[in-house]
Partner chain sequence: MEKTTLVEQLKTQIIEALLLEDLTPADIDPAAPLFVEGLGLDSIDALELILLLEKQYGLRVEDPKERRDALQSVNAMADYILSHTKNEG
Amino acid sequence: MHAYLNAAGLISPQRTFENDFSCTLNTQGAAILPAIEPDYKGLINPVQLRRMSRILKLGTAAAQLCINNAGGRQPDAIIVGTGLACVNDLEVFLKSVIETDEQGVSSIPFINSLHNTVAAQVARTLKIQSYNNTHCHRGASFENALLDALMLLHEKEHRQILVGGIDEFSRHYYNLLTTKVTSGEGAGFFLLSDLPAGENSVKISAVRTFYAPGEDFIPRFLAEQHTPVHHLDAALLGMNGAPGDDALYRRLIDCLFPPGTPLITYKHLCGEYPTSSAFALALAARAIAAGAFPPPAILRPGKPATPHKVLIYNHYQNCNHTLILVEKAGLM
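Taking the form predicted alone, give the structure of this chain alone.
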């Protein structure tokens, strides 16, 4: 199963809503990377905007950016992946329950805290009354949303599918983490189709999720795709700066990826959050279309070839491991 990524809309700690992947923001020493938000008035109806929580603004605006970049093409289905969903609205609701001793609690924060709130809001905004689904599987949420879309396209159920990955920063959740890394947030939406829509389209060739996999899961995945490691033009890794988390990537660098393979990282640009791989996918798609990764993302340069085939590998807290193989459309 495969799909063509024909447009993207990304709001992140970089100015990616302007399609700027130069990634010049200095992130050294930052514990939290908040999303740089666009002027919402040009993307969301002002009447709706007044009633939206911050995560709804992020998600709705990113979806509209994607539709705008696709030339206004409307999707047949909407699928969203989120690890924490509207966690800040949930915290507001729980706090009010405690402070009021369960008396006179407003239901609005609870309604806004539901995991499918973003997908529902995007559907209302775009007036899409068809397949609408939300996947909530921690660090594999976005990849499961992609898999859902790939299956729908393979079964010819739909032709244009809007797929998103979104999570917001939560101070309470951050304080609960035993391993502190640079935390971030973001909203990325992608228009997938069974046909390419232009020369900047990229092909999502395969997506896999693993829970606590064995040592050889990446070679087996690549073998299934008939793609030897030396055929990769780059490996995009989810290194987050934590020694325990990064040790897994370091072992791969030592034993799997040959010295000529360029190594790219991205979490120093967007922070760590459950659906950060949506940022990675947008970065890979942009690099394939532009012919190069931005210098701040390059961990180790390699052969001087433009990236045509990129493997994205990410793990979240060493539980959810995910792989996405992305390549230039039309590449055999």
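Okay, that is the form predicted alone; can I get the form predicted in complex with its partner chain now?
Keep in mind that what follows is only the chain, not its partners or any molecules around it.
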């Protein structure tokens, strides 16, 4: 199963909503990296905008950016991955339930508090009246959405699928975390198809999720994809600065990736959040299309001048481990 990524729209703590992936904004030492938001009035109908909470605005605008970048192509289906969904709005709703003693609760906080609200709102805005699904699987939510899309394309049920990964910073969730790392947020939407749309299309060759995997799951995954490690032009790693979390990546750097393989990191640019791999996918797709990763993302430079085949490896709190293999469309 594979898919072609033909367009992306990303709102993140970098200026990616302007399709600027230089990632030059200095995020050193920040505890929280808030998303840089566009002027929503240019992307969302003002009548719809007034009732939207922040995460809805982030998601709907990122989806619209993706469609704009795709030249207005209409998706047949929408699939969203989110770890925390509309948790901030859920807090507002539950608070109103308590304050009103369950009598006369306003409908807007309820509508905005549901896990599938973002997908529903995007579908309403873009008039997607077919398949609509939201996956909530902690740190593998976005990858599950991708897998769903790959299966739909494989079964030829749909030809153009809008896939998103979205999470918003939550102060309460952050306070509950035992290991504090730089927290982020973002909304990334991708238009996937069974056919490439142009020379900037990127092929998603494989997506795999693991829960508490054994030692050699990455070599086994690469063997299944007939991709020896030395064929990788870059490894994009989800290092987040926490010594415990990063130890797993360090072990891979020491044991798996030869010195010539460039190593790229991204969470110092977007922060840690359950669907941060959507940022990684957008970064990898842009690097493959542009021929280079932005210098602030490079942890260890390597030999290949242009990245054609990239492995994205992320783990979330050492529970959800995910792999995405992306490559230039047309590579054999």
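Residue numbers count along the first chain shown, from 1. The term rigid core refers to the most C-alpha atoms you can superpose between the two forms while keeping them within 1.5 Å. Predicted model, so just to flag it, every value in this text is computed and none were measured.
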Does Lys95 show a Cα shift reaching 2 Å between these two forms after rigid-core superposition?
yes
